[in-house]
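Just one chain follows, in the form predicted on its own, and it is written as structure tokens.
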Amino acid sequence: MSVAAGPEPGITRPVPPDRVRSISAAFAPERWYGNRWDLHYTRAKLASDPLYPGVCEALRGSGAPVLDLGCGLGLLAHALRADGQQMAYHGIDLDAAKIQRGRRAAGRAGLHEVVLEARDLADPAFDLASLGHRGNVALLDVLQFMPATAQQRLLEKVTGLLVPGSRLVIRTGLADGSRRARITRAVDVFSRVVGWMGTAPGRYPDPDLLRASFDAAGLESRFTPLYGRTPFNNWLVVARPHGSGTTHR
């Protein structure tokens, strides 16, 4: 079983301003009159959300490749390279338009060993095992857009991809009844209405059930608040094979 510990203060610092400018430049339009949505989005995301510093810290020291499920524009690949982490990166997302723009940005930034692919994780014909991936897995803002049964199936699949020294890194809202949880759901619904997210929020994970599933899979787990400057009930959840790190919850 995982070892219980006191609550951690959480990661509150977003990406430093100079790194924000460097990363977001790859998402600028090719012409001055082009659409600047991705540029403004990446700037705001990196400058206000501690997600990427948190994920980079969680993956630091693991040279295993990263499979980023629900990768969006592939922003994690940029953050990892800016952090000096050079492991191979494979991003998958349902939104083919985001993948296309993400590929263009990765090319402009000169990122090596970065693959972005448009696939539907919910497609019964799509088998994660067919990717041949063994290593780290990232699920960033993905689980809350899936029903509970689909969440469990996906977690069972991705935990089977872990190898010693690798980590499963999840960012998600949690169903804890807090005011932050209500705000998170409202914003996720709005994101679906305006078209930024491809699906509406489903069921936010229950933290106790998550811990139990990790225990059953033989994984140590750590739950860290990842609020930053946002009002959202975001948490960074890191699970790894037993014996490869200290566990907190």
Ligand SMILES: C[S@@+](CC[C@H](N)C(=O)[O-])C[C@H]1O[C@@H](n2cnc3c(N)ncnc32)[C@H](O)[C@@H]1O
The other form holds:
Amino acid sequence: MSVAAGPEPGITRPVPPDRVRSISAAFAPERWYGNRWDLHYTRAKLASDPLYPGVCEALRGSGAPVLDLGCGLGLLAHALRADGQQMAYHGIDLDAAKIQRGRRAAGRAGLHEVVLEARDLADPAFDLASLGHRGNVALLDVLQFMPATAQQRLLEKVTGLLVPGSRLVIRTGLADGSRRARITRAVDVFSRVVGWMGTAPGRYPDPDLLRASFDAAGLESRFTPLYGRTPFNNWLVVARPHGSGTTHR
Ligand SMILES: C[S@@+](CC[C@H](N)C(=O)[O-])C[C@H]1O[C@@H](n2cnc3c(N)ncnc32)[C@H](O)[C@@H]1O
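Can you return the structure of this protein in the form predicted in complex with the ligand rather than the form predicted on its own?
What follows is the whole complex; the chain from before opens it.
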């Protein structure tokens, strides 16, 4: 395990403006009077958050399929394709309306090998293994919305899906007692109250427990701050089977 000393060059920058425009165009309403929320949201998200460049960087070089758990609108699929990464993408999210809008946007953008599906990851009856996925797994800003027991169960299951050369890429706040951690939680609570998020935040992972669970699963892991210019306590955590090369390229 290693903890990066500070933000790495290349993952502190958001998406370049021309790419922001071309990706977000797929989320514009089909008629002029349609709802523009997704268009504005995707524009603002891509333009301000280093999340997608960070995840694209972490996945670059692995051609293995990506399972994106808590995928929202499936924006990662657009970012990967814009980055020239063509691996199969399967996104899963609790919010069926978001999935439907995400499917429409993926279709409009002409993305190939992109599947979006509405499922509840916290449902004990949902069997991740039934998806038949082996390869990369992304968990971006979703762990905190799941109860601690469901979080732990999910992490155990996803580590079993990794194959040599693939990566588990997590973006999450960490319960490290910092001021940033308190701000992150307050904004998540606010998002729930105003209806932006359908689920209230539960608990952020404890970094020491997270590391210990990776070590126990035989994974090497690296924790890198992914604050960008935000006040949040965001970290990019990349874990991979030992001997699969370096965690960051
Ligand atoms: C902050 S959004 C992140 C979306 C996406 N990963 C991204 O980074 O753009 C969190 C997402 O997790 C989803 N989510 C929360 N709890 C979930 C659960 N139990 N099962 C599936 N998805 C869930 C929400 O519906 C929401 O779309």
